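This document opens with one chain alone, in structure tokens, the form predicted alone.
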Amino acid sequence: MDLRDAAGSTALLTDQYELTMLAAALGDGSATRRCTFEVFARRLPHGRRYGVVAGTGRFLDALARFRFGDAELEIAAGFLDAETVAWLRDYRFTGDIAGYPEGELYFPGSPVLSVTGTFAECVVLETLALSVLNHDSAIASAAARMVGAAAGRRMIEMGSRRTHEQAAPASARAAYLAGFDATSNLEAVRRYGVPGAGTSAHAFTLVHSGADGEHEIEAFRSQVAAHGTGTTLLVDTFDITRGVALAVEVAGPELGAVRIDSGDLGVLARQVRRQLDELGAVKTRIVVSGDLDEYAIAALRAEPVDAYGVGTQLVIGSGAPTAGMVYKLVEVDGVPVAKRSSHKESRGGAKRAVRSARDTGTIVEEIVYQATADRPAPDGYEVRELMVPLVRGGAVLDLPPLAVSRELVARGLVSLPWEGLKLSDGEPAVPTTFLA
């Protein structure tokens, strides 16, 4: 596994009611009943046609560290009885977990994760599972739409300054999973092996100002001296036309790239491309950044842009900061159970899922069926099982590296019907059929 989250217990990354339920269950004997919980989204965020499963690896890494030491037990003892505190001291998940591989697409009702064990050992994992999967899947789903809109151009994640410091590396990981090429976040580089990228901000240009005025050219000279002509120079601190001219004067026609961070990016990209070509810097790339989302990226598709730097909109899920997944009890001692609350219904019974596709690879349907039933017949289509074992008897199984999950996302996006890649509002790309 390439998962190296910050060390330490994850046991208190939970809601108090998980532990008060545990205490009551230990008291009435229901704690030992064999149960299955499932993670799924009842619906996709508004306008979305697919989702990307992300965070599975981070959740399993956190599961291995879900332990109650003295510091954690001190908090728990403030509201729990001694018997429950003693149970938590010895807590180890001993059950089984199956789910969609990280990087797989999902749709409404897809059983993204299935957790089986005693009620007690499963119920305390709800908040941890949902906080990781909801965050990472939301970021990855937004990132996949942005990658699609970019149509093969380089994508750099640079949203660290617009989110929580611990969410930043997780966001970078999810974005890379979905097809981004690099991140500005060095903790994501260290922890997950995501390629790093970044050169300078406006402050570096401004710090070269003096009483006698602006010295943009000195900033450029300094950066090129330190990092070579292949660096990226930020050219819009003052006048962008002068900035481009000075950048090429300093670095020469082999300048790696210029970055534009403000203004009408389409108009400026055309202007800068024309100027670079006239100056002989025909291979110098143009990087744009500045509150981009998938719609802005799509609007720039016809412009001479070589790379996008995306920050705020990525780390907030581009308007959908959570995937809306829930963690519901679906089976107790082999008997299906289901919630019937209005607009919050669940379907009872442990489930499995297959996805049917044409021989061209295009997805036709997602089929969710009872785990005890026979696998649905192909019916003329190619049928692929979606769920894989992740944990057996409490032991986390070997997971594919992030690069493999990244390839799975790319293959999944290619397999969608063409309308599934539209950015406009619409129904999920494929229907989900539930077999009784």
Second form
2 protein chains.
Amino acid sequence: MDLRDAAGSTALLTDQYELTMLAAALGDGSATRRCTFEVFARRLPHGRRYGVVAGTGRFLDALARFRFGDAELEIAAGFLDAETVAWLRDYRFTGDIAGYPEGELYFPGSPVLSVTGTFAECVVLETLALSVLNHDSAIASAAARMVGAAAGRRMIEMGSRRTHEQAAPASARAAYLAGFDATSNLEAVRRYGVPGAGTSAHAFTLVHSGADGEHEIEAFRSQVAAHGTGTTLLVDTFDITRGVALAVEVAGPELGAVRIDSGDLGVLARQVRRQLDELGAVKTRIVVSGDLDEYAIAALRAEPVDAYGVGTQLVIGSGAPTAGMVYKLVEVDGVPVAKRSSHKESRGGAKRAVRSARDTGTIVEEIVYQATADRPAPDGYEVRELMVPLVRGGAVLDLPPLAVSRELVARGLVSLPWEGLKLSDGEPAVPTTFLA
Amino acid sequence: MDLRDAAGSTALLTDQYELTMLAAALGDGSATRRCTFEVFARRLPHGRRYGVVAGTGRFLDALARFRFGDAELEIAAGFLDAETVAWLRDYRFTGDIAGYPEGELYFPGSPVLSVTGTFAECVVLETLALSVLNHDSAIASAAARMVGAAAGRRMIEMGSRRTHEQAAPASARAAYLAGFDATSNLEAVRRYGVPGAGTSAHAFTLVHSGADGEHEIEAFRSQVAAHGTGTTLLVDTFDITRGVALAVEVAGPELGAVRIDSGDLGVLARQVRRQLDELGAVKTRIVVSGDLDEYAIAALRAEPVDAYGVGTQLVIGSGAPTAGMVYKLVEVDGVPVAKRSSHKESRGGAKRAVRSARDTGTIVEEIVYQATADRPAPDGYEVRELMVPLVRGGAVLDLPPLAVSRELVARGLVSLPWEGLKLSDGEPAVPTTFLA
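I would like to compare: after the form predicted alone, may I see the structure of the form predicted in complex with a further copy of the same chain?
Expanding to the full complex; the earlier chain stays at the top.
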């Protein structure tokens, strides 16, 4: 892709003030000061016990396309002086970025991303970095709770229609990262290799209706003819009991699955399971969907549900649609800086972080320390360094594939103390300690 | 733009099941049945009294780019037969679309979009239409409440960092449509011509700190040198009273504005106004920002605030991040169809809608009627037809510019009964009546 191409450039996915600050800093010489900016969340969303870092890979991809071509410069020239516009034309990030790898858990104050370079080259990345990380981390954090609630059953992401069309594939990616098995979103299949899923909606049954009434059986016959007996038939368009009977009549006991999208899913799943078993379709799976969130998923744990389709609540972060991360200047020419006018105080100085754990692997504490200090080594605990290099001298380093990041989420969830996995409102699963 | 270009195609912003249904329908002949699908919201978000239709323009733009090029067909070929893939290669929407114009108010059941054509050409548009309309309408609906609460004061959208990077310009557009004055998002400036705004963040003040302490005054001098005395200085990095004194010392009484981003904004606005007036800066405006929603905006109505900067709560729809609209098949070959297995029943038949009003202009009722029936004319009321043609025979008709849609929102809000503008939870401002 031509990086100066309008469709490819990410440079204007930016707040205007990043560039007005740049202009003033170029004017007074502060533009070249060596700075570190850090991304962190002051707190987790209400009641949440952990967060999942997501979006790092998408951010680094967007960073490589953060270039000002003619179209971008035309907008910049509308409110900036010629010197600043010329500087933007040559913009390349040449600094260093470290951070929590994608899929790592985070807690309040965890320095999930640390960006070091000149003030000018770092400040302009604020909006883009936060947009990506705040969105993807919010979705992954909600998704991880849902995956935990599903206790190993198949999870299908199907929320595309309830979020911005470009947020949809990013949501599918974040959900997959957090342990979902598949997505309905084809752009996520293409961009990120997430496995695709989906067979039919009520419209398909209804289009087989006519002036002479309903013909659900024709819809089922057509779908089985096109996609085989392993397909999933949607059985709740008219009457579920009749729908299940027709489905097995058409596909036989080899029918892959039936989907129920409405009603009391627990009661219906039990009824449908009994009916399927009586019809000999003992291997036919039951997929449920319809306004599911982590609580509804957990409530169905005792029911004969084989797979969950999750839409709206996944893509809106189940009540927390943004992770609330901020991008703060913490160090200038080696000196820690922080604002101090309010309760929103920041901690100055470039930081690093370790997580301590018992020898069982259960984590105990997040320890954030000054990058210039020795790594903490609390007696009797294992400690693991959390930040990894992501960009060095402007060059994006090789990132692990999504499958590896997915493993990291799974390992992280296993490392939580048991109360960290509770769905009820609570405190962060482990405390964060800030050393000086 | 080459419509077959990967970056330009919107065809995969689609759920997989739209294409598996297509394949089965092509197989059994139902693909060519003449169908009408309708987009509507079964209900408004909890407590809301009206919604604002937004995204129509973006959807029609995306429709023109709904084309399957080689990259899209490669994904489709992964789960579809050759006949279906060939059909997709030639896909062009050739049907008709009518709907509420962008900026129109809507209520539960309002048929905001009506898509008519063959089953095949219509069904594949479901996900894309809903993604765009659900996102943009959610943001515009929240924005309109905020604009109402601000009672004429300047509103700046600055939420880009708290939403997906591509949802950000769409949010800025929706906010502008609903009456916001400007956005921080530069991509929205480019794509949609929304006026840009923004001057500086705390990082700019902090980068002027050093080993010898704080130099807030240098930051202010630099910003005024670069952007003139009409700029907005951010005065709350360290101590607000001192910040205001330095700001006026540097810029003089011609200083454009000061921004306060933290603390008790009401108390601080009063203090700062008094201080500015005493310093002779009687025309210097006060901009407030920081976790504002419509309630916080309303609570500041009695304070000397000149402009609001709204971020997070705008882009997350102030508690309702998605509009919950659905896309339902309502008519097949002239026969109304509807599912009936649950409480989520739909009303069959292609519909149209009028809104009745008193001669004062205050609206009374939304009336949804069958397209084949006569237009309702309730005695003693004016009625206005709500749906307009948007696409005819596949050709997208000329849309009004954003400024005209913005006027429509403003007129719509004026037409509400007074309780419709209350921020408290309530019922829809007018009832929706469904005629047979």
